[in-house]
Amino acid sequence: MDSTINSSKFYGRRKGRKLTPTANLALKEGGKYFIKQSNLEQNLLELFSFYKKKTIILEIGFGNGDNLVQSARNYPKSLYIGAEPFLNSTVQCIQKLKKNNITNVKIWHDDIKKIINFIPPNSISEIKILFPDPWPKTKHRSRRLIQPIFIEYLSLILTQNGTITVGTDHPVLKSWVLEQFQSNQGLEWLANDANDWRTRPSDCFSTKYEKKAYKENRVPSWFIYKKIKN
């Protein structure tokens, strides 16, 4: 598979306003949650080997951790891996993890494309991508996270019958998601009627992005795809 995905350019912010002393302390004390970047391939190999008997869920772009934290609280026997390149959001998530004494979460604080090559095939039971940046302008379509090659990588690391859930409130991205996933023959869209994509899945939890969407009269859609073949 194309290895250039690891070196593709990242679009978006890495850091916002200056961190407060409290936030810096949380970041320092939250180091136990991080997947270390040094010896990355070996670290991931050991991580997945250690948790190979557990259900592993990957959330890409977890924001301030609303869904990630609530999921980990509700399903303590599963391992949750969250990827988020934005530092300020990561700190907020760590503060919530510490407050709730949650231990079944690992965080990759960088672009998911930098580690996806090192995730073992058929190891992730669920992948969640909730409210990714839509990059709505046509000239920015190449910046959208969801691209055919990226979907191939997601399918590769999914277990058989594993699922990918994408939530978005943006009309451009809704059409884009349907178009991009349709081209992958190894994934099946789980939708029998409109209610299936209009209703938030029971294992996804309300986030500030979803609340903002409803506040601004934008209705989210939820697309779930199941891996049916390698």
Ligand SMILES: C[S@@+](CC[C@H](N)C(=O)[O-])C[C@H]1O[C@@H](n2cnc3c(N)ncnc32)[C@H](O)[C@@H]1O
Contents of the next structure:
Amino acid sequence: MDSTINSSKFYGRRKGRKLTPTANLALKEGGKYFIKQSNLEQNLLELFSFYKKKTIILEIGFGNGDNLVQSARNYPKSLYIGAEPFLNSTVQCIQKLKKNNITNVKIWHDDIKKIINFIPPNSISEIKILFPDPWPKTKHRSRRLIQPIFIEYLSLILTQNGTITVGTDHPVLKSWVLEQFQSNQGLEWLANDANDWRTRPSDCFSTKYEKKAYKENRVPSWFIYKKIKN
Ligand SMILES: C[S@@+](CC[C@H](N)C(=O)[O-])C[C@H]1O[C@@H](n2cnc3c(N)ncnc32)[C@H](O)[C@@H]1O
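Please could you give me the other form, the form predicted in complex with the ligand, since above is the form predicted alone?
Once more the chain from above appears, this time first in line as the rest of the complex follows.
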């Protein structure tokens, strides 16, 4: 597949407010959670070979880790890989992981597109993308994370019958997600009636952006796609 995906541009924020000394310390001590940037391809090969017998779940854009931490706590036998380029939220997530003594999480502190083509095919059981940045203006649509080529990669790394869950509260992004996934023949939308997309799936937990949506009277939708063929 087109490997230029890992050199495509990232448009989000990487850094916010200056970190407090406590946050800096958490970052330093959180080293064991990080997937190292050097020898990336080899690191990922070793990681996936080491955990090959585990169920592996990938969360893209975990923010402050609300869903990632709670999921890893509830399903300690699974391995959770989280990708998040924004430093300040990554630190908050690490603080929660440490506080809860969670060991079944690995963090890629950067753009998911930089590693997606190094993730072995058929290796991930579930992919969660909760409240991705909507980039609602038409002129910014190429900045949206969910693009046809990206979906192809997601589908490739998923195991057979593996699922992709996307939660979003933005009307423009809701239509966009439906349109982009519809054109992928290898994925099937798992929805029988409106309840299926109006209700947060039982294996996803409330996040900062879900709360924000409800507070501002925007109702999230949840789209789940299953891999039906390679
Ligand atoms: C609107 S926030 C949602 C955060 C969290 N999922 C929640 O529901 O509270 C979107 C997140 O996606 C992250 N993000 C954007 N592009 C990304 C990419 N290419 N790879 C990984 N994460 C990304 C952003 O840094 C941001 O934290």
